[in-house]
Structure formats: C-alpha cells, structure tokens
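Single chain ahead, written as structure tokens, the form predicted alone.
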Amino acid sequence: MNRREFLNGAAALAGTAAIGPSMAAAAAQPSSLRQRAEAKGLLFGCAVKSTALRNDPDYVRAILEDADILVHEYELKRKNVEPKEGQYTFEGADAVMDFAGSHGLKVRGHTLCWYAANPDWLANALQGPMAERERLLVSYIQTVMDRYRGKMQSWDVVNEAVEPDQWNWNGMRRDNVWWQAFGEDYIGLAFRTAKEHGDGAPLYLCDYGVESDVRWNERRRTAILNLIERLRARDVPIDGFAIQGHLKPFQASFEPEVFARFMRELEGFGLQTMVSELDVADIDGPDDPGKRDAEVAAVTKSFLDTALSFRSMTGVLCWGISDRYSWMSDIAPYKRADGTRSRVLPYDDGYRRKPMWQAIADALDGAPARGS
C-alpha cells in the first residue's frame, strides 16, 4: 500500500458518513504531522529500520501518515555498508531507498564519517601512510554518494566531532579513529570530498548535547561554534548544522533562551539547521506513565517552539516513530529502573498517539511559515 492508496482509503471511509459543516471545516485543516509541516514550508519525518518496514504493517502506516522525509537508523553506517574492506553491501540501505521512492518520500543521508559504528578492520588500516588514510576516507564517501546521487535531500557528512570532556585543547573528540589519523583536517577532507561528489544537496555537520544550561552542554556549544568558525576560515563547504535533539528533561532541564542564543550564533554563520534525531528520554521521570507523558510533551513543545521560531530551521526528524523500536529501551544509560519500555517518541508501542505527538503538531502549527 502506498501513501496515496492509504489516504484515499481513509477518504473513502470518511465519505460513507454524512459530513456536517463543522466536520468539513475540520477535514480542511492539516491533520498529520507531515501536512502540518508542509503548510509551513517545513519537513517532518523520522528514522526508520528496514527490518520493521518489511515486517510491521502498523509501523508502515504510521510512517506514511506522518512522515515526508526518512533517514536510515543504522543501514548507512559504515559498519553495515563495508563490513570487509572494499566489499560493500547496500541491501538494507537500498530497502529504505526503495520504500521511500515508491511512496514519494525524501531521504536524508546519515552518516558519511563518524567515530562510531565503523567496521573492525578500519582502525588498523588507518595506521598506514597518509595517502592510504586519505584513500580510506575519500573512497568511502565517493562510493556512497555516487550510489545515491540525486536521491538525498541532505547529508550528515561528519557526525559527533566534539567531546570537551575528553580534555582536548579545542574540544575535539579524541576517541575517534579519524581524529587520530588526521587531526581536525579529516573534517575538511570529508566535506570537500562530499562537495566534489555531491549533487548540491546540503552538507551538514551533526552533533548533540546543546539544549540544556548544564556546564557540559555549554562546553559542547562553545566547542561546536569554535569548530564552525575554524571551518569557515578554511573555506570548508559546510551548509548546515543538525541538532540531534536527544533531550533528557529529568536530568538536565531545557532552557529556551540558552538554546535560542546558540541558534542565533548558528544563523550568524549563515547555516541551515535541522532537528535531526528528536526523542525525549524518560529515565528518572515519574512512575505514572500519564504524568511522564505530559512532562515529555511539555519539553517537546518548548524545544520545538524555540527551534522552529528560527527561519534557518528546515525541519524536524524524530529518531523513530514508535516506542516499539526506540534505542532508548535497549541502551543501559536510558533504560528505566522499573523495567518498563521507554516512552520517548510520538507513538507508543501499540501505535497510539501520545501527548508528544500533539506537542509536535502544536509546535508545527505555531511555527512561522517559511517564505512569508
């Protein structure tokens, strides 16, 4: 079932009942998150798993209802694409691309260069001569971008380059095979290669931990802004900055003005922005799911109200659509002590809309229209 068939079927069902004036007026209003975003010149979407696309029809229905842009959750990470040196496998990644193509959905490329999710062989290979190190970075970016030329709305070229807690003088991440092989120069090489082999789709730097007023977030914001300034000085072709948006409201409160100040600094560099991996950790939240959902919704609304008030913001992607598949239920730092599934995404594990869904809808409705 493609999106048109799904929506036409819903319309046919609606047509079996009499529609009064108030119902007709409601029908004319945007209903899905996708429609609400489109009405404002924005994108809304989510990360997807190819396995769930194949095996879970409810998952597919939720995506077709609410998303107009997808991003691979894991299928385009190098560990999965090049498990053995020079041997590429795109089965999972192509499955997502085929699904998007058959339903008229956009796709965001994630990610070309990351310190994590690399194949086991890569670290040793990067011990060779500099020319060989460059080949390992450049050839991978070229291969992936050439395969999906003309099919990506945007690319995360470099992901999670900073980590001030590792006490590098400029805040760069040290537990990073690319930094160890090149120093900071790997970022410029990655972006210039992506520019050379791209098709004009915007090229993003992506990172996390910028939304709170805790000292750790402040150090990260400073490191990111200083990095962008250095990249600009070297004419590195960076078009945008992707804010992951993994919020932790029960551990570090969201402060709108602190985040708005960071957004203004990004706009000062002339960068596009995007919320690229939104979810809201509920660890340490109330035991009562209803209370927890309400607090998650409140911080979602506050965060998106702030983010979407900036004209540089192009869209919002959640890191998944349903709690059924959230990574936060599987990773120790985010697992709830009571053993219950994390409630961190717009739909619960039974595909029922949660208050978070309505918070996203309200934020999109309240956003200024792009181009106006």
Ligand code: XIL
Contents of the next structure:
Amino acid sequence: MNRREFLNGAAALAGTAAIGPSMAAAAAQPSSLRQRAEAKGLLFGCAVKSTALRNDPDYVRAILEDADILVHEYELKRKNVEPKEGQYTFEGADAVMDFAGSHGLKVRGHTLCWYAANPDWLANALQGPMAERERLLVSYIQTVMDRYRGKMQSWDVVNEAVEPDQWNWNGMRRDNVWWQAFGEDYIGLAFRTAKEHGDGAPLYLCDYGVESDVRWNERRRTAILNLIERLRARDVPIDGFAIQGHLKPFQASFEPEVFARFMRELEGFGLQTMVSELDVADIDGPDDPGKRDAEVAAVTKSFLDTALSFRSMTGVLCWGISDRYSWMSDIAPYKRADGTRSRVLPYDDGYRRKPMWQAIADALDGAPARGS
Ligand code: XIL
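Provide the structure of the form predicted in complex with the named molecule, given the form predicted alone shown above.
Below is the entire complex, every chain and molecule, led by the chain shown above.
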C-alpha cells in the first residue's frame, strides 16, 4: 500500500474510531505539513525509529501524513552499523530505507563521522599508524555510501565538530576520537572521501547551538564560521550546513536577528542550509501543559519564520514526530525536573496535533517559495 492509497483509506475510516479524531481530520484536510512544504519547494520530515515503524501504526500514520523526508534517529550511527571492526549490520538502517522506499519518501544520511555513538573498539583502533587511522575513517564512509548509493537526499558527513567550552584555540571539539587521531584534518578527509564515493547528493556539515545570543552560542557560531572558512580555503567539498535546531527557549531565548546574521554568513559561503533536528525543549517552561505548548509554538514560529526567509534553506526535519518517543524526555540536558514527558514535537503522545504543528504549518505557508 503506498501513501496515497493509505491516506484514501484513512479518509474513508474518518468516521470510525479506528484512528484518532485529529488523524481523521488530518486525513480529510488537504494541507499536511508535507503538502505545505512541497507547495514552497521545501521538504518537511522527521527522524524515525525503526522499532516504532514496526510496532506503532499511529506513528506510521502521522509520518505518512506529514513527512516527505526521513532521517534515521539512531540506526545509521557507527555504534549500530559496525559493532565489531569490519562486521557491518545494516538491518536497522535498511528497515528505515525500505519503509521510505515503499512509501516514496526521501531519506537523508545521518551521520558518517561523529564524536559520539561510536563502537567501543574504535578509540583503541585509532591509536595505530596514520595509514591505519585513515583506513578506519575512509573504509567506513565508503562502505556506508556504497550501500546507499542513489538513495540519500543528502548526507551529514561530519557532525558536531566544534565545542568552544573545551578551550581549543579554534573552538574545535577535543573530546573527539577523530580530532585526537587526526587533528582538524579528519574533516577534510571525511568530506573528500564522501565526495569520491558519493553520488552527487549534497554533503553537509552539521551542528547545534547557534540560535541564541547567549555567549556559549556566540562562541559556537564563531567557531563554526571560522572552521568553514578554513575548510573552504583548503577546497574541502562542503555543500551545506545543517542547523540541528534543538532549541532551549526557557534557558536561552531564540534571537531572530542574531540567528539571521549567522544565516547570512552561511549563505556568504554559498552553502545550502537545512533545519535537520528541530525540537523545542520545554525544560524550565511553564508547568501548565497548555501554556507550555503555546510558548513552544510561538518559538517554533519565530524560528522557522526566520530560517525559511533565507532562500538557501532546503527543508525542515523535526527530531521525531510525536512526544511519545522524544529523546528529550530521557536525557539530562533536556528532561523536565518534574519528570513529566517532554512536549517538544508537532504531535503529543496520543498523536493529537499540538500548537507546534500549527506553528510549523503557518511558517511553511508564510515562507517564500524556493526559486522565487
Ligand atoms: C541521538 C538520538 O536521538 C538517540 O536516540 C541516540 O541514542 C543518540 O543520538 N544530535 C545529533 C543526533 O546529531 O544524532 C543525536 O541523536 C541527538 C543530538
């Protein structure tokens, strides 16, 4: 069953209890987030978990309703793909690819080179001679890109390369097996390898913490822009920059003008851009869920209005579609002190649309069409 058949069926079911009221309404309404994005030449989608694709039909319904592009939440992390040196397991990653392929959805590859979610054996293996270290980076990128040749809309080649709080002269992340093995040259090697083994899909650098005027964000923006300048000077083949978009408005307010200045700098390098992991942390937000939802929606709208006003922006992906599975409910920097589930994504844990869904819809409707 492809997505069109599925949604026709969902519309027919609209009067039954088989799907939630908001989903019935969604199935009947013409303008999903995917359709609103398509109308402007943009993509809208989300990170997905292969386990939920398999076990949660409401999750699948929400994704097929609103998403046109997917990204693996964790299945394409090296820890899951190469648990033992040279022994690759693509079952989880393939499950997402197969789901996307059967419904005509795009997928973006996240991520080829990251300081985190690496298999335990890698750090030790990177202690060998330089040729061996290079082989460990090159062979992985080659293996993964060869497998998904022609299937990825874009790639996050290097993820989270900067961390100014680690007091490197240039703000590079030092708690990073790749930086420890190569210094900054790992980034050029990764992108050149991706270029050589790629199929022309755009190659992105990806990072977070660039949307507020707090000092920590200012230092991250500076480190990122200086890094891109150095990479450009060395003809490193970077096509785009992915802004993750893990906003934390109740701790570091979103500042449109500050973010717009950063976007102008990125466009000055001729880079395409994307919001690749949007969720709006509600840690330290109002205890009343309704109030919290309204404030999260207002920040979402302001952020996307600013981001989508830039023609380099190619699309928006949320880091999940429903609060039922958000990573923010589980990890320290984001989870709420009162232990309640984080309310950070377009659908709540019962797949009811939240004000954030409408904020994304309004921002897409208000965005200038690409190419205009
Ligand atoms: C996280 C996933 O949400 C977790 O499920 C996984 O265990 C670890 O990775 N920035 C990123 C993402 O680029 O890859 C991270 O995703 C979240 C932070």
